[in-house]
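Consider the single chain below, provided in structure tokens and representing the form predicted on its own.
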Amino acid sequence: MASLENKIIVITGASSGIGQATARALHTAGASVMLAARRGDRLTELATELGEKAASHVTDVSNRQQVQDLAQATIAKFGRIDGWVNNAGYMPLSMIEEGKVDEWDKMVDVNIKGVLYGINAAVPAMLKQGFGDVVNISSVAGHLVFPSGAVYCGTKFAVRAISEGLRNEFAGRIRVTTISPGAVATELANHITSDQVLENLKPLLDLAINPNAIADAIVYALSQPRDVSINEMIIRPTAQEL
């Protein structure tokens, strides 16, 4: 595998869960990391823990200008962008008949537009230098649809479609990896406002694996030689049926 020493990687949703675990794993592998999320206090704490090869920038991925600012801050700090991990996500599962339209809107804004804004911010810098990596976090919900997941699944199917389109258009220049986690111990379930849905989901949440498993997969994908591209991985708890 290639070394990640001196690689510059941007990670959204880095204040907790998969993003936080990925930041630590990439840093351990030698990369410099730009941490992005809305919660500045958590970012500062993590950046301080990781030291001089880490920086942070408060970012709401649903805000296009803030994502552009994140890219510019990364280039100003580290000189370039070698990889971009679109990890920030929002998962307020609910039944369609509950009509939680505001939650639907936010899922589209974070899970789809946030990924597109990240791609738009990162790709010009990557094309200028002739290489780069984009890692998009989808979900097993991007492979199947289940009750209460119609909108969330729709956003995660979209992530996979966008990733494949990006791979097609920039083959040979930008590598694209889609990671589809199953149940992982993160804060995503905290977004659910439907008591019944949360109760129904509890057996699955009890199976949740450590986010380090996803972080390790991201490090693996980014560590491949440039002529090797890991396009897609599904990572579930062994006991998960969904």
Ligand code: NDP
Second form
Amino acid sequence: MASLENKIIVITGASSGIGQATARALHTAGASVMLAARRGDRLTELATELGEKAASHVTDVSNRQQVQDLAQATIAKFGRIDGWVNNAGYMPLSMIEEGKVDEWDKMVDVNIKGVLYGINAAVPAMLKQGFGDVVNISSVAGHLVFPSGAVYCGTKFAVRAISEGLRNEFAGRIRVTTISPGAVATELANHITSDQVLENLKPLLDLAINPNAIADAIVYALSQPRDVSINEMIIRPTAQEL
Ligand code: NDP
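Would you generate the structure of this protein in the form predicted in complex with the named molecule, following the form predicted on its own above?
To see the whole picture, the full complex is given below, headed by that same chain.
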């Protein structure tokens, strides 16, 4: 496997869960990491823990200018962008009948537009240097649809479609990996405001695996030699049906 030493990697949603674990794992593998999310106190704490090869930039991924600023801040600090992990996400599951349209809007803004803004900010820098890695976090919810997941699943199907499009258009120049986790023990379910949906989800949450399983898969994908591409990975609790 190739070394991640001297690689500069941006991770969105690095303030908790999968993003935080990924930042730690990439840093341990030798990469310099730029941590992004809205909760700056958490980012500062993690960047301080990781030390010299880590920095943070408070970013709302649903704000196009802030994502552009994140790319600029990364280049100003580290000189390049070698990898960009579009991980930030929001999952307020609910039944369509409940009409939680504001939550639908926000899911589209964070889970789809946030990924697009990340791609738009990273790709020019990657094309300039002739290579780059984009990792997009979809979900098993990007492979199947379940009651209460119509909108969330829609956003995660979109992430897989966008990843395919990116791969088609930049073959040979930008490597694109889509990661689809099953249940992972993070703060994600805290966003659910529908009591019944949360109750129904509990048995699945009990199966949730450690976020390090996803972080390790991202390190594996990014550590491949340049002529080897990991297109997609589904990583789920052994006991979880897809
Ligand atoms: P967490 O809730 O623990 O982490 C979500 C992260 O996204 C946080 O760091 C949060 O930071 C960030 N975030 C949310 N909204 C924004 C925003 N507008 N701008 C910037 N950052 C934002 O959940 P996970 O770690 O589980 O989620 C990571 C990804 O994994 C998501 O895309 C999720 O859909 C996906 N996933 C998770 C699964 C699971 O079971 N946990 C299963 C399948 C996929 P902050 O609030 O500080 O901005």
